[in-house]
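As a starting point, one isolated chain is supplied in structure tokens, in the form predicted alone.
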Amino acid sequence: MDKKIGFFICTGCGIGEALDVAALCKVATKEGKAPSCKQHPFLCGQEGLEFIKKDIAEGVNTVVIAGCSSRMNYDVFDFGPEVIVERINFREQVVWCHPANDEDTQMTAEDYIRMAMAKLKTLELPEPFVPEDVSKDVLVVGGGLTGLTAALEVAEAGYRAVLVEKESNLGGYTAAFYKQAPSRPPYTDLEPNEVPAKVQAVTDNPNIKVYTSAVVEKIEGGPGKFDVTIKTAGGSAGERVGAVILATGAKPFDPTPLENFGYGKYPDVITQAQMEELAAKGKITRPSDGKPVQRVAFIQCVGSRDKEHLPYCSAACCVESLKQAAYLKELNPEAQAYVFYKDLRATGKYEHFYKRLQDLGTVFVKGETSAIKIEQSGGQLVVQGEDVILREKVNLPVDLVVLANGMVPTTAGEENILNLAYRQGPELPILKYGFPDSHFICFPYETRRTGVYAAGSVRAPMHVPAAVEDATGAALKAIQVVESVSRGAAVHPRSGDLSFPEFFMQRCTQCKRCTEECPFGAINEDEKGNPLPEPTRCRRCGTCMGACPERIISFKNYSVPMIGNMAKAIEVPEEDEEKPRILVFACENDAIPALDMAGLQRMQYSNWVRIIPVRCLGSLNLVWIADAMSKGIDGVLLLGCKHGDDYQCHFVKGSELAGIRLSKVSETLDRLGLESERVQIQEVSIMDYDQIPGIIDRFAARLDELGPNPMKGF
């Protein structure tokens, strides 16, 4: 592409009464041969806006907008795909959080001219990648509530959905409830079970194919153009789809290890889903004899919030407890219930149906329920436990005992149900529970396979309106996918990137780190260890760029030269200038929105720094590093997300790799007779924008102390 720029700074918001407008435009013009350069008081106003196209309509097809953070206004700068526009930060980066009219100030905005020509020099447009026969159906795997549910929801959106379910009927575990928890109001009656109303519903709608008594056999591709194979009773079906629904659900606890209730041992103590089954049966007798029920025992937390069985809360026993014991109450009117819990967590709505229970006179007794005990005398049950607001021990006779056994997510098996055919293994990667790993704080549908959606209790614990919820989110996302896909586009993150990695095969030496690397399993490999990347399983977080010591992987707007070339663009002062340089590569996703929220703020920090945004801090290669430490600059610091069990790392593992590869930063500084202590990383959330500064001015005072980089001025 032969590049025609115009240069446009905009005056407004202070920037003009800060900076010498006059003298930056000389920097653009004069050293980075921008041809002409022209201010505007107010560039994203209509004035300002026709102001840029008049030139576009002239010929100009890469516009540099001096101004405000790229984070703002980006619709009102985009000027179509053919035209590249780039964005220097004078606003929030410079002006607001440097003092006006400084000759410092003044060096950091010529420093961001120079860097945003010489990123232009090896920048081009991007050329999406769109594979032949995307699909755009969508295989739901699991046929329980919230399958039904996805499946249902992306029919009704207008696409084709394939459910497959390994057992010979549809509706899974809630299909045997007798009664549902309200979800809606007054949110104090139960309801009809919806299961069986929605495996009518997928049945009959021409946009779902149903496979039952079948299972995934393998899944190969990438979102768009997954090729699933499934295997059914009567041999194989082959399906061509372009996004997954994992929605398989949880197991029951099973609670016979806990000794102390007497599950396994005595007939008369069950757990929810048995209670389910008398239930359905109109009539709520003891197992052990038949004799209706007059005094039944609910216990809480059987497994669950106990670190040596299930350390997290189930999410749904307290809600279906309260459903259980309305439903007792519903079919006999002289029947007692109790119920045993620790914290009872029916929050938001079911407030109000906990209330409901209170009037119908159900006894709730609160206590450690791990420490109860069920014991049998003469065939009548007794609970022994402690209230501990009324402060003594209970010994309550009851004909039935329920326990609310916490849920395990089918994932936490050894059994593989979406068998992918990646090199980094056949499932979704899980947390410590086995709960399919999710972006949980800000993206909880996704995954770390692109295209792949977990919803319902497999992903994470849950009740049945949750579970409903869950699976609309998953479907939306999975159309979502197939959208992007279909145009080139990535999904989060960076939706709507069009650029993708492109490989150089020839120097490729099958070091295998960007298969190892990728979080998302976007590469896999031949026979040979040569890298097979899957472009629509990209995120393009450019994590295999900053793996590759060969430097073969680069974007057609991102990559290792490019950001070489802006940090090497920055003048550094002579040592005697006594004006250090600090080159802070801020990943765009906290970072760079917490450095924009302290310029917002008016935040003042050293005016010595000079930022470079990265896609991700897996991105880092360490070659930047090291040409930064050669050019002179005396410190770089590395601004990341947090990274840990709950972290927000939008590419899941950037700032861990980055620390990692930092581990062996100290090894190239000690070579180049250089202090490791001028090359630091720093973890931090968009909500840490207040701590900024001082994390800037720690670093800069250090620095100070150190003194001078040494390859100053060679």
The other form holds:
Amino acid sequence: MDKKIGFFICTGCGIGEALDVAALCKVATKEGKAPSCKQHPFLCGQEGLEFIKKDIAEGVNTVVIAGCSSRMNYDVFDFGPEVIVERINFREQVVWCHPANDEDTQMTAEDYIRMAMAKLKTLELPEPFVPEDVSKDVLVVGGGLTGLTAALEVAEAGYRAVLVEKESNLGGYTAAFYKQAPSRPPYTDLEPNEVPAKVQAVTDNPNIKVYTSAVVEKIEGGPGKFDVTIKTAGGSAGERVGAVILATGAKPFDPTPLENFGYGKYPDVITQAQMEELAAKGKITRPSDGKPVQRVAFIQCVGSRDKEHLPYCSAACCVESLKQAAYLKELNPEAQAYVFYKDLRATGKYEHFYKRLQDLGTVFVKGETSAIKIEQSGGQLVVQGEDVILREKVNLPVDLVVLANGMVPTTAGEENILNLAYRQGPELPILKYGFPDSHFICFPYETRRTGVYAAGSVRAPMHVPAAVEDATGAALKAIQVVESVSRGAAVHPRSGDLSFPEFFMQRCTQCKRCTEECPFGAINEDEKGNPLPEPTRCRRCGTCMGACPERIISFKNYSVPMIGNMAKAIEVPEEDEEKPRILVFACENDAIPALDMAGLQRMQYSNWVRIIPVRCLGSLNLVWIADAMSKGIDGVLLLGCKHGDDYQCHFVKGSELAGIRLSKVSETLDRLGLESERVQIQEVSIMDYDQIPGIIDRFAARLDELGPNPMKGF
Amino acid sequence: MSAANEQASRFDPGFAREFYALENGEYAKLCMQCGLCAVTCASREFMDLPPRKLFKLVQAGDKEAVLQSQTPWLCTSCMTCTVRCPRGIPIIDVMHGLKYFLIQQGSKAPVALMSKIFAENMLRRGRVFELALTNSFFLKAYGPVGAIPIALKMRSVGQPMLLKGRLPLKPPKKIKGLDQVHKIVKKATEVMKREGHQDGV
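Having seen the form predicted alone, can you show the form predicted in complex with its partner chain?
And the full complex, kicking off with our chain again.
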């Protein structure tokens, strides 16, 4: 593309008053070789936009706008897919955080113009990769409540769903429920189980193809073109789908190893599932002798919140016990329920249900439930525990004990469910407790495999309404991914990004770093170790680009030379001018918003810094640091997301990888005769904006102590 | 087994049912032991049981502990707990119902007696005569012999109050319209009797 640049400076929001705009225009036209430089006091207004559009009509195809952050007005400054828009952040990162009409502030603005112009040299419009024969069907694995709901939602939105269920009947765990906990106002009354009706609706829906007694044997390809092999009772079937929803749910925890509860030893100690079966008969009787029950103890947290067994809260059991206590009273008004609990977690609207149960006269006994002992003497079950509120021992004779056993995700088992043909393994990566990992805060449904969404109790322990909501969310995500792929666009977090990595294979050394480090399994490998990119799986983070020692991976609008040129475009003053320079590589997801927020709050920090946004710190190529250092820049600061078990990185482990790579950079620095302290990495989340000035100023002060970069002037 | 059965009576809903039948008694069921009442209560440090614990004992059916508790008598009806209770329990109304119940049960707690003497004293003139109030309370509660050491113990409080005129020797003037107050009380007593309650005062 032959670039015809139109350079615009917005003088609104205090930019015009704080900077010498005429001088900046000179930098843009003389040094940056922009054919023209125009200024306007209100570019994002109607008149300002017309001002830009007039130039576009005259043939400008590359618009540089120096004004506010690229996170602002991105929709306003969208001139269609044929026009490159490059934004220079004069507002949040220059005039709002540095003193007005100051020599150094002016230099900062000038540098940003040089950097943008250098970036434009190698920047191209992305050409989307649109695979052939994109399928918009959605595979739903698991025919329980979540799977049924997801399939119905997909079908009702006008897409075709393929439902695979291992058992011979649809419905799953909740199908056997006698009643369902309240799901609508006033949240106090039991409701009939909705699962059988859902099973019927799925069976009747022409847009849903159901495979029962079937398992997924293999999933090949990527979003938009997953080829699924389904093993059925009779043989096998093939389906091409665009997205996959994993809804295999959880299995009830087996309480047999917890000997103190006597499960398996005493027939009248049962699990929640067994209680549902008893209630379904219309009258709750003891399994041992068939006598009706009067006094029933419900023991919460059986296995859950126990370091030895399930360290997490299983989320549904408290409400299920309340529900069972409610129908116990409904079936026999004389019956008395005793709930032994640690913390009753009837969250949200279920508070009303909990209150209702108290109103029904249910006795709640608070204590450490894992210390409860259940014994039987003379045919009488006795619950021995402690009431921590009354501070006394409890010895309660009961007729029946119901153990609220927690849930174990199906992904925690040995057997494979999805059988993905990915280099990175056949199943979804797991971070904690056997649940497939996701970015819990920002993208709860996303797994580390693009186009594969986990929903329901396989993703996290949850109760009925939460699973329904989850299934609906995952269905929408699945639709989003098939639609995005059919346009060649990325899904979350870089939604709509049309770029994708290109490999210059002639120079590949088969080192396998890209295939290993890709957090999303987007790069398979052939027998020789050559990367086989699967562009539809890619989330465009650039981790492969940062990993490649040969620097053969690049995007049309994001590449190693491009960022390197930006770093090299910074004007580094001579040593005697005592104007050090700090280069900041900031993650676009959290660090850049934090920097913008600091600007919005008018927080002041050192104007030695020059900020380059990166897609993810994982895309950081060490050559940039070497470039910056040999250019004479005094220090490099990397701002990325928190990593570790409770990571915040939107691309899972980008900031962690950057940290690992950085630990190796000290060697390079030593070779250059530089202190390794000159390059630092900091974790910043969007909420840490108030710490930005501290982080930058401390780093600047440290560099001051170290003295100027000896490479200056070489 | 007998021990177990004794324990079972601990959680016997018998007393709880009796309590729930009291005026506003039913609200005691709804307590979820969050403890907000206890942390907000101005009289908490004088109470033997915070309101939440009292409700827990009701739920557990511990009649004896509830009857012995001083808590309802120390409630000043300031409303703070009531407005803060997340379960919306009108705690002071429950306390009022409980006080009435305790009187019916013939509670011998000194604070119960104090309440009775206070009401009598106040109704005589429409104002409280502190000297008569303290004298008659200590004499009735502890007897003439038992009252002496208490009076001596309280000297450091009583003497300055006497000297400063905060404990007048003469009874205060009657309020205007005392007969109207008496009429109200009489009417209220009649209504209570008609509805089958005993005379609370």
